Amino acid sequence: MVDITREIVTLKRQLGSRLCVMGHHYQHDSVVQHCDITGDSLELARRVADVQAEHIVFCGVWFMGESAALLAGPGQQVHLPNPDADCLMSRMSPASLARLVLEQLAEAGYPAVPLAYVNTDVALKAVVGEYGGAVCTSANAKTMLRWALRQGERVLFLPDRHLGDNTATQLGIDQTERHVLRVGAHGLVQAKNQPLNRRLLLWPGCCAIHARLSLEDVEGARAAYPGCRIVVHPECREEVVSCCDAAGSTSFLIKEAERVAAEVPGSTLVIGTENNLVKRLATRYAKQCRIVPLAHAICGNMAKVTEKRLWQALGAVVEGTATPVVVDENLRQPARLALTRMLTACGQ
């Protein structure tokens, strides 16, 4: 029987200097072992840069694969464990839809700045860099926020509409100032019955993950452990939020964690994310407090790269077969915009 743990660690002595293998909070712990750079989505965009290796490797979904690839320098290839692991929120706007729907606001006489979450697909942020857009991450939806607002009258947030409710809510953008569009096969469905002045226009999508995550999950925490502190992801319903101690990134969720470990030992943490994280988190710090997720969230995709698609993946780069993501040239440099605008307006 093949030991594929020892086995990943012999292929990546052999390719020494050649390879980095990234990865994703979300990853199983048995990936993650292996990977020399994990973060959340704007870590990682950011780390790619300072990477010199020739291969990436990259422990994710399809969409972070490429914009790893955008964001690759010459001669760099970046490979996924898993083309198959998708990420349905990505589906849920799809480039020809949102560019019409960007069209018939326009012609409507209101034209809108899109600001695409990361989990959308390179010909998505190709259209958003097209149109004058931007890329944004949940540890920076507010500061990309604050600035596509600086850019025009108003802005179309696609397409995860709970993230862009709560980061409104943040910067004290009423509800009056916030719509969901109405948006179908054709686009708009009866614009001229739609409220389309608002400043902040909300795609109608969301992460299939974190939308689960209800009131009766909280307040089930709230009765299983008193005192408890409870955080979310921004990904989580407005509604949900609102209830919760704190909402914030992957990033965010896991500095809280540390933070209530150091200063609050013997506490309950409750955190409404993806469990591989939570279960990670609640293992680290098992001596010092207790750490539960708030509900079942595991994502299917993510679940997708594991330790031995990893292995045959490492095996392929080896042999000279693997496969690289590649990036349609003709979206390359308007995508590519989206991202570096992110980049800079975060000081990166």
Given for the second form:
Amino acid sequence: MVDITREIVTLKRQLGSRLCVMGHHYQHDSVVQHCDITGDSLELARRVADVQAEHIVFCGVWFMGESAALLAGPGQQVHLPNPDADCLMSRMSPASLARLVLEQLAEAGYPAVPLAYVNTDVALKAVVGEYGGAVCTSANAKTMLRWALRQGERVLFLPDRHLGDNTATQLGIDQTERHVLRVGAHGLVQAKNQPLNRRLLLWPGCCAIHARLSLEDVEGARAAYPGCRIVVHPECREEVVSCCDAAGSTSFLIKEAERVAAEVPGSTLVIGTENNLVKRLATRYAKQCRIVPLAHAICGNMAKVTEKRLWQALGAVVEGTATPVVVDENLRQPARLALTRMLTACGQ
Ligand code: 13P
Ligand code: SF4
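Switch from the form predicted alone, shown above, to the form predicted together with ligand 13P and output its structure.
Below is the entire complex, every chain and molecule, led by the chain shown above.
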């Protein structure tokens, strides 16, 4: 039987500095062990520009590979070990529909600056770039929402209504200034009956993995681990976030684990996010504290990237048969603009 782990090590050695394997924190340990760079969406997007390797093999979902391809330099290729790994939330705001809604808002006298979560495809990012907007990640959503509110009278945040909602709460934007749009196949549904004049319009999308985490899960954790600290990802619903002790991006959750392990040894930290990451943190700090998942939360699409797929992708790179991610040249410039506006606004 083939020892895939060893084969990967051999292939990586063979490719040497021509290769960089990048991976998101939600990947399984069997994949993460081979990554040269791991990070959350923001860290990975930031690091692409510094990577000199000719081939970037990106262990993550489709939009992450596409964003890497957008930011990659000339002559660099980005490969996804499994192109079927697709973040379902990133498909909830198709570019054509988002464009239609932006036009309808402008026609109704309520133009909006689009602010798109990085979990979107390149076509959507291009529409956002074209309409003067930018991209954000969960790590910089607060800075970017503040930025977007300075660009115009109102902001259309898409596609994750919960990240938008939680970020608005952090900025002190009242509920009466927010509205979750009703959108159908033909754009806004009964536009006249919707309060489109509000400062923050939220697209009705969400991440099924995080939106499933519930108040009952939080109550159950508090009962099971008296005195525990509960932290969650801001893709969780606002009612869940508001009864937890803190919420933040993947990198924030990692820092929390590190901090609790160092400062509150013997305590219990409950983390509400993708379980691969929670399990890794639990193992890393097992001697200092107890870390448990808030509830079962596995992203089936992230899990489509396996060690075997990585091995096959590296083999294809060595043989010269790999199919890199191709970005439509017409979309490249406006989509890149939306991404670079984020990097500039955040001083990166
Ligand atoms: P981060 O931006 O925190 O990396 O999250 C990406 C993601 O897909 C969360 O579900
Ligand atoms: Fe997309 Fe949710 Fe999976 Fe993240 S956890 S990749 S947002 S489906």
